[in-house]
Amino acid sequence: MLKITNNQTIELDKIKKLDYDKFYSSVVELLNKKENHCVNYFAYPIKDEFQFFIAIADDKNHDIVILSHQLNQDDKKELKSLTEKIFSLHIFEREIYENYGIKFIGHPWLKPVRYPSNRANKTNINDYPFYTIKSNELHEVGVGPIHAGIIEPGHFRFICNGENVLHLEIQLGWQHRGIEQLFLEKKNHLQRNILAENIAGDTVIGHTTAFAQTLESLANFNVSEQLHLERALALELERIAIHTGDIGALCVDAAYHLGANVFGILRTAIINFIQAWCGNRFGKSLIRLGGSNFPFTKELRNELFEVLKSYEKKFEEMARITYRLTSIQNRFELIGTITEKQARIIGTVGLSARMANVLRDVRETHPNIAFQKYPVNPVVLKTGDVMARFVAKKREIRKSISWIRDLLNNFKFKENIEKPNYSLKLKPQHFSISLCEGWRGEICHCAITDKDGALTYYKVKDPSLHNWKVLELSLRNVEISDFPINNKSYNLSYCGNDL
């Protein structure tokens, strides 16, 4: 088995193509171990074949196993489903089937995922095969795809017995934008860089960092330690900002508007600092291929110290009140619970895994240079309910603030950092993979080049792809009125899933 590390590039010829039986047994053997999980599984057509790649992360030994097999396009488009043995692969096989019509025998339900315009499975989005239960005692509740307020499209179908939810199914794919195809159509690296910023609007830093690491590795281009640290700093600021906003949003759903207002104001202080750094509150234009147009200056360092000092004092004061409120505890405890066993079976990543006693954090298990030099000790909780996700966000904010202070106190930032480089030449016939721990969880970007060094395939995986199924499952036997709180506690991405 070929093992590589995070942000590594390997020649395609070194990735051995297995027959499917060997591929199948190897994947099952690896994913039956607790320390392993799938970070990406995809197929793409090349010449007269479909080429398959799976990347399995070993969280204990800090490496990634790459396995491959191929299927002749003239052969019968059928393969034995891995989902029968490893349920976490259900979403990847569904996507492959939707895109290329390759049927996975034994898959429980090959439903559409994204509805791309060039898909092989032309199922109409209005004909989605929802799970149903025939009963005179039960009723269905449909919500979306158009929602009140500022939210992206998604349809939620509840099957209820009175107020109690027996089953929830979420249908996405309403806004497929063809992001992965655009990475191939855009030949200019700056265009691709800007495209990466728009994969998910709340994860600009996370996705753009993964993109930059992928292409820099593919070009064998080494950036300075300072640039790695500046990107990590931005990543932790993004984590603080979004978690703060999420805590405020949960206060809204629990009708605690004082907390909602204060946490909203505190989030604004963090994103306003990001705007002072690069001119955009969400970090657009900050992460650039090969360098930066906005070095972290001494003035910014001093300002960030003051911002964090003010933020931390107000955050701790408001958190001390909010987290002790009986009304908050009553609404959040034992609601939307996921067990460790369920989290592992589903393949959950990020905070949604860590709140159920599953340590999945790229900063710890597959760290880049920044997190190797300044390690993070991830927050792991056990109860797996809304309260666990609420508490985890608070504790992760504290961890991020501590990490940033450690960095600012110990690293001497220089202002003559390298400028962006959009003329990087990518190595021909290579495979590259990058993992990045965004605020929501594990982001994975993969890139493949042809004999001329041009991108022939680009694959993006947002952590939400793993975690939507967790949200569905965690609402069973919960009153439907608790859905908004449970949903907000995950804060999963529609566009990150739909790409």
Given for the second form:
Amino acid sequence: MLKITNNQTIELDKIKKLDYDKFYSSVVELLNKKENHCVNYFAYPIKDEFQFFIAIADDKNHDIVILSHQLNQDDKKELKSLTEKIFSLHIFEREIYENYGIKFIGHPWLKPVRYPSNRANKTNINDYPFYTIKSNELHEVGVGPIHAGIIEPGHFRFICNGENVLHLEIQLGWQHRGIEQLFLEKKNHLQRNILAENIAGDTVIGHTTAFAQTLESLANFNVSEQLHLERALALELERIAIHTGDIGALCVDAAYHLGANVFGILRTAIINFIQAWCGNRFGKSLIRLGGSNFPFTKELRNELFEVLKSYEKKFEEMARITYRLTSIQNRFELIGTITEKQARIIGTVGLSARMANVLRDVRETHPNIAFQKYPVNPVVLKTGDVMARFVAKKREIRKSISWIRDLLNNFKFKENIEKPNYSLKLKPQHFSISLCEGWRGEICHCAITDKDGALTYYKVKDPSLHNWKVLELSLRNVEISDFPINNKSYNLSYCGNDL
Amino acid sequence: MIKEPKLMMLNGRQYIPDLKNVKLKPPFRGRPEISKAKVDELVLVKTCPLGAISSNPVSIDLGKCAFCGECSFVFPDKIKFTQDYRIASNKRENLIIREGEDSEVKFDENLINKDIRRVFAKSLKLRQVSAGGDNSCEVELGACGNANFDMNRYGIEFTASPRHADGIVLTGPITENMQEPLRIAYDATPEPKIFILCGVDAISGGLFTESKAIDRSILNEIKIDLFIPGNPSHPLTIINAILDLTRG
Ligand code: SF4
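Please could you give me the other form, the form predicted together with its partner chain, since above is the form predicted alone?
Entire complex below, previous chain first.
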């Protein structure tokens, strides 16, 4: 079996095409092991075939198995569904079905994922086949696509028995912008770099790092250790900023406004530091292919020490009060619980997995150079409820702060950093994969080149693709009024899903 | 209970008293200034990944600019970004900055509907619609109401329903899939109403302009009252833009 590691590139020829039965049995065998999970599974059309690739990460051995099969375009567009055996693949098979019309026999719900403009499935986004239950006692509540707050669009359909939610189904696609297609259409690397920044504006560093690593690896271009570390530093700042904002947002929903305001202020301090570094509060323009325009200077280093010191003092004071409030505990404990078993079946990643006792953290299991040199020790909690997610965010903030301090104290940052390079030449007929642990979880980018070294396929996976299902299940047998706290406790991405 | 006042003391006064005159520091990129320095204009035009730069005379269209800074890295003598964040206008053409002109981005008072100032100067409720926005402009619109920027002091707030709103703030390049919901929200907003485009994606489509998944045709039917540049727009840009429109 072909094994590679994170951020590695291989020749397409080396990836053997299995026949589907062999592919099927290998995937089932691999994914039945606890240490393995699917990080990406996709198909794309080339000449008169559909090429399928699956990437299965082995968290114990720190490598990634790549398997492949193909379907001729004149073959019957039908395959036996893997979802029957391995549930976590449900969303990937749905995507392939939606894009190319390939039916997966035995799939429990082959429904569209995001209604892309070039889809094979031509049904209209307004005709989504929601699950329904016929009963006089039940009613349905539809919310969205436009929501009450300032957030992105998505449609949520609840089936309720009185105030109790029996079932929630989330229909996305409203945000679809054709990102993957644009990666191929834009020929200029800087344009692609900026595109990666706009995949999810709240995960600029996460997605752009995955992008840069994918293309640098595909071009066999090594960047300096310092550049890796600067990117990782930005990644941890992004994590601190968003987690802090999320803690504040959860305070809003628990009607604790002092907490909401103070955590909001603290988030501002971090993103204003990011602005002091690169000019943009979200880190847009900071991560660039092959280098950086914004070296992490001595002044920035000193400023960051100060920012963290003041942040930490205020954060700890506020957290001490907030996390002990009975009104908060009452509101968050035992609500929206996900069991470890559920988390594993769904294929949950990131914080949403770690709060349910599933250690899934690319920084630990598939670290790049930065996290090899400065390891993290991920936070894992057991209870799987809103409180667990609330606590996990707090602990991850602490870990990120100490990780950053460790880096600042031990690494000698040089004043100069290599400049970006937008003329990287990609190796022809290669496959490249990069995993990066954004604040939501595992981001995966894959790229494939043709014989001239041009991109023929670019695949983006935001952790939300796995995790929307977790939100749906969290709502089972929960009062509908608990939806907002559950939703905010995950804070999943709409545009990251819709692409 | 004692703890909470102590904590408020620890955090001190957070709101920015004068939102019009905040000194932001480089490398924050606000309004660019284009000098008369001679450069290869063809190369300069091509440098911009968003096609925001035109030649003869050299100009930058802030409605297309993502403030990536690339032009100023490659041509530092030609293009410099100031920290002037008051870069919005009610007139699309006013977002174009030309070489040799280092004046502020202006509003066109003649274009402002009388009703806007009469009705909205003291109280304005807005409905936000994201149509393919990447959640950065959305987060900044949310930040306008936080303890630092406190837009609510001017009576400007976001509402849940378009029926309670005086206007729509649109973010994102307008996906085909969001056309209809956007139209419904717009139609549901009572007159008089304003329509605001926030961020480069909303103003021009940004990098997504040519995507087949984008459909901006609805904008042909809507009067646009305000263009707020940025990627995303900074809260200071947003709040000042709305104040300039509704209060002058
Ligand atoms: S800063 Fe604006 S004008 Fe300059 S290159 Fe970037 S997008 Fe173009």
